[in-house]
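The chain below stands alone, shown as structure tokens; this is the form predicted on its own.
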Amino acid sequence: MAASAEPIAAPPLIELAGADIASAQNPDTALVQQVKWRLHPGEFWAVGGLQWAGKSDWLTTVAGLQRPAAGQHFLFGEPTPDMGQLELLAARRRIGLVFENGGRLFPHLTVAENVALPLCYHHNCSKDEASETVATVLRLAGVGELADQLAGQLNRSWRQRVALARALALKPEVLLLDNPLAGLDPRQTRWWLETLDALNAGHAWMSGRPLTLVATADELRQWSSHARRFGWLQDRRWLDLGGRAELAASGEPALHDFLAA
């Protein structure tokens, strides 16, 4: 009897191959060097580092919003330098991104109008035609009752939830979140972690498909029982910390001190 074939691993959705992460403010400065990282379907990563370690620039590079200073970046198997503008835009539509500090909403638009923007733009539909989807994702984010409020009137934590709804509106394959737990109280933190767990497990909004997640963090302890893979940025280095067991046993001095603080 022939031996059974080994299962074929799914190709990575996003890959950094020997990539230097540039500073958005100074593209000639490499904040992190020689990053080798792959994101596979269904994974849940938390990537930590001290302030100014380059977490936000690493995440926007992963999303394809800025190019690495050196090395290669792949989106869904294609090297981004070889992509035409339309191909790159199509790949980016498969990625949701929640920015830090309020999600970069348009303050003069209502919550519902902010969430409707990507739907109306990419699906060429009216606000009325998008209203059912908008209402659904606002309920998912726990902000349905804020639909008619101006985004600029909300505090940062509620704007962050609206940004999550906007990122989920197009049903992305990958969701990237820049420090989503920063400054939140325990109740809000618990809501985010439980919601992200549900999305990663396969939420009804995603038709049961597990959503691949990557979150940057100032505090890895909060993610230690939720994320399943961990990375660390320190002194211009990228460290792949492995899974939960490897995180707990890590001998990296700076990380050990940080986790024990």
Second form
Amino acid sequence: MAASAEPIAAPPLIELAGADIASAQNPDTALVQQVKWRLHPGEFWAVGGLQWAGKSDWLTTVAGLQRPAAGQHFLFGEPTPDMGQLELLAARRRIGLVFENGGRLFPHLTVAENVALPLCYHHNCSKDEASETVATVLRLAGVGELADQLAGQLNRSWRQRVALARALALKPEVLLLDNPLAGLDPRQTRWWLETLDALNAGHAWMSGRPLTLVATADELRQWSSHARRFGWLQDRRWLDLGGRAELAASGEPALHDFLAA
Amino acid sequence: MEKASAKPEAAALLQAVATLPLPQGYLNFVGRQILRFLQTVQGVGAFALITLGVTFTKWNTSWRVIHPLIRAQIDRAGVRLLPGIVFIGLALGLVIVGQTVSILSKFGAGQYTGTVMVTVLIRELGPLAAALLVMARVGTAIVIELGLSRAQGEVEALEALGIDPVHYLVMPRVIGLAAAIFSLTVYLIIVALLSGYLFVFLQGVPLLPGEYFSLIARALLWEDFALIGLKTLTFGAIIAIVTCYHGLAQRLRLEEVSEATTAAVAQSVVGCVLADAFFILVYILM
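Would you mind generating the form predicted in complex with the partner chain now that we have the form predicted on its own?
Shown next: the complete complex, the earlier chain at its head.
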């Protein structure tokens, strides 16, 4: 596994070119300015920052759910402002997104129905027809026994796993995770890191294809031996920290405190 | 003496007040209200056009997911409201139909029974009563459930899954409410006419059932059937679009949900009354 950032020739899957990240609550306010970032196939990014640094808004902008206040955003080589509604929806199917704090499941649906929803919607199939796929992806997320429970009745860590299953159901090319390790116990944290490593290496669910990963985090220490590229958001700035070696050698004071903690 | 002198003074004072320029604060308030009204009209109009576009272009898209949602909305806004609509139909029949027929018969104007019933009950009161019941029971719930969904980020979750929220959340409600109001109106009219005759019978008015129903049937024109259909579908679409707009258009905080619900109810009533007035105008001009 490469320990430092390597030059990648493949065209970027997602790109932010001089983009100002807007706040979801106030679209005129730029939380992070002038972000230049490219996501290439197979990469595993961990992006850290203090609370309220704009990590969630950065991630939803990357996913194409939120427009940047300025600059350009490209999804699979296409500038998003030029994409029609149908093209944008089609591009979003190629990106899985696991939201923070329980994954924003639909609480009135069961776990199986939550995971079946994107499958049934995009493949126009019934819940019964999707049941086998749903069971497989729920087993991958370690929540196979919870299939018939209402999502609203689960605790946050299990909801987060169901959200991972839902995001993986369509076999996306890119998986974006918003602070997936927040508030987890060490056992759950280990499960997440091992599962994400397996997905990035090429999981059987993805037919052995390495899944491109981007995760945000309050601190980068937990990710330092798993992710392969690192970014940092602070004082409205985007910092590309490079690979593991560059991260360890980084002179950024706030980052140093986090890594040393 | 005092009273006589007070009158010109009051008139002069009124004149002086009338010639004063309006306070700036009041003008600002009126201006803000007009701007807010225009913004709402623009927002609801745009939302209605988007919904209409999605309904036509995506009618058969993912029908195995969407059509059950439409059936669920018809069940929720139609089937489950049947007891309520039967109760209102009984009340309307006893209070309005029975009394009207009884009075018309007393004054020897029994031959106008059909015309009055068709104009008042079938053309006007039936569709409006069904629409108001659906708005009160289902429209308010739509604002709250969609407002909470939006507040909890579920709409963004749908978008992240590549699911069009208008297709998944709005279209089933528009079709469901339109179909439900149409069906409930038909039931309401039938129940009101039957219970009205019951009241007439109990009062001993000499009117046979066959005579009563043939008076109504003779007064009915094909335009009335078309009008009921168009009116009820329009009412359903207006209520669903206005309530969905208020639930979804902007991210609500929990404390704003009640205010949005009130605004949606008021605007739905205004929308239905305006649509009703438009249909009356068209009917008169026909």
